[in-house]
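What follows is a single chain, given as structure tokens, in the form predicted alone.
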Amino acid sequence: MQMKYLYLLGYPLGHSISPALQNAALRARDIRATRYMKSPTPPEKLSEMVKVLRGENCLGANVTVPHKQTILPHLDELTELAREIGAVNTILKQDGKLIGDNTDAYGFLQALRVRRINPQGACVSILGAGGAAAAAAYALAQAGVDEIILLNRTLARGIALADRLNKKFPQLALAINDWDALAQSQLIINATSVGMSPRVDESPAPKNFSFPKHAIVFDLVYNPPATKFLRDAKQNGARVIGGLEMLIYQGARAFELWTGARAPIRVMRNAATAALQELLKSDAPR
């Protein structure tokens, strides 16, 4: 029996626990001679790595940082979602033609969902404006949020992101870089890798911010699993949710949509808090 890969595209790609969340989840369903693997592809790679996705041991992939947007060029179609939220976190094989899609948007929804948190009609702040927070805002416009506010470094990249946004959700209010409505908001979220290991150290968030008791906050970071975002935010009595749920979600749908088989969502919830828990000694000082 031929094996056949699923891969992960990304640079750099030390932080990743996908792999060890996927190939669990494989063995939990007996899907065997199918492994997933990191495939570590710098800008100038993309190219050559696209013409291995076509080949015929090759059932999918994930898209990490920084391709998330520019491999949409390289591939033969794309699925309703991933062309409203102009970013691609999973590829299918299709007829021999590569789809890009997105379980990002679900990914976070369901880790909103499994605290019970409704966001209908809450004002939002989102830092960052790159595929995951492109995801998130989708994810939150379609549940009915009344207010989105885009904080990004770049305003070209924000303005872009909320003209897409309007053209989908006309209804929904949006601004940009209005950075005095971050105090305001009931769910702050940061889509940035702004506090990621190895920069424990870092936030996002302006310097001396004092946090919303009354809000939620959200980082997408899940290396590590309470950065500085979370600390300060938790330190000023605000809810903090991490980001391995919406790892774990959005890699279960994937898992799905690769192999028709239902998610082991337990197993790979496991595997992954195991598995971070290794890169986490490896990162302690010595």
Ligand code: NAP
The other form holds:
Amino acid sequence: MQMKYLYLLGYPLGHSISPALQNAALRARDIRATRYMKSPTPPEKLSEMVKVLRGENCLGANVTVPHKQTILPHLDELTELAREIGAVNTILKQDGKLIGDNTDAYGFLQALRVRRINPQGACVSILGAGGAAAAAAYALAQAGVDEIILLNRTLARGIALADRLNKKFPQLALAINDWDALAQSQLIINATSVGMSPRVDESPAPKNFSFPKHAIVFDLVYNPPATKFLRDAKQNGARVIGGLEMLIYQGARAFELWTGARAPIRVMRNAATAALQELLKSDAPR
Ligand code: NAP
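Show the same protein again, this time as the form predicted in complex with the ligand rather than the form predicted alone.
Full assembly next; the chain just shown is listed first.
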């Protein structure tokens, strides 16, 4: 039987735990001769890698930083969701075509749903305006939040995301870089890469920001599980959510799209947790 592959495209990929959770799911569902593997792809090698994806033994792929937006022109089609978010994290193969999709929005919302958090009517601040921020903002707008405040280092990127959201959700109140509104938000999300291992003592929040006690604070970063952003929020009494659950659910959705099999969530969660523990051990100062 010819081996089939699912690839993870990104750069660098040393710390990704997606292979652990996807390969555990493939084994649990007895999907044989199929492997999910990292394919570290620097930007100058992206076109070459797209040719590999077009090969017969490729079943699909995940896409991560820095290719979630730059991959778009290489694909044959985009799902409506990926087009609206403007970022692709999952590639499907249909009749030899490469179809770009996005499962981050689903993963993000599902991480709230499993905690029985309904964001409808909330005022939300999102730090960041990249692919993950766009997926979170889109999911929240769909879920009926009242207002989204986009806070991003690069103003132009925040404006571009706000413009896209405004076209799709004209009733949604939007603000850009209104840092004073952060303390009034019910849901505060870090969708930047600030605080990720190894720079675990950094936070994207303003210096000495006092997280409101009433807020739910969600960091999409999953390594470390307790980022400085979350540690500071927790210290102020806020409810905190790390990025691992979102990672599991965006992966579960991708698995179902590639294989047609139901995702074994518990198996994926156990594999992801174990892989993260290993990673933390290897990252720990000796
Ligand atoms: P991206 O498209 O490259 O966007 C990165 C964002 O981080 C941009 O808004 C960027 O601001 C901001 N940023 C980077 N360095 C910064 C700094 N030093 N100070 C302030 N802002 C900074 O990446 P992405 O795909 O959106 O991913 C963002 C984060 O979400 C990553 O940590 C990723 O691991 C995480 N994520 C987690 C999941 C999950 O399942 N848990 C899924 C997707 C992403 P500028 O626009 O100014 O550059």
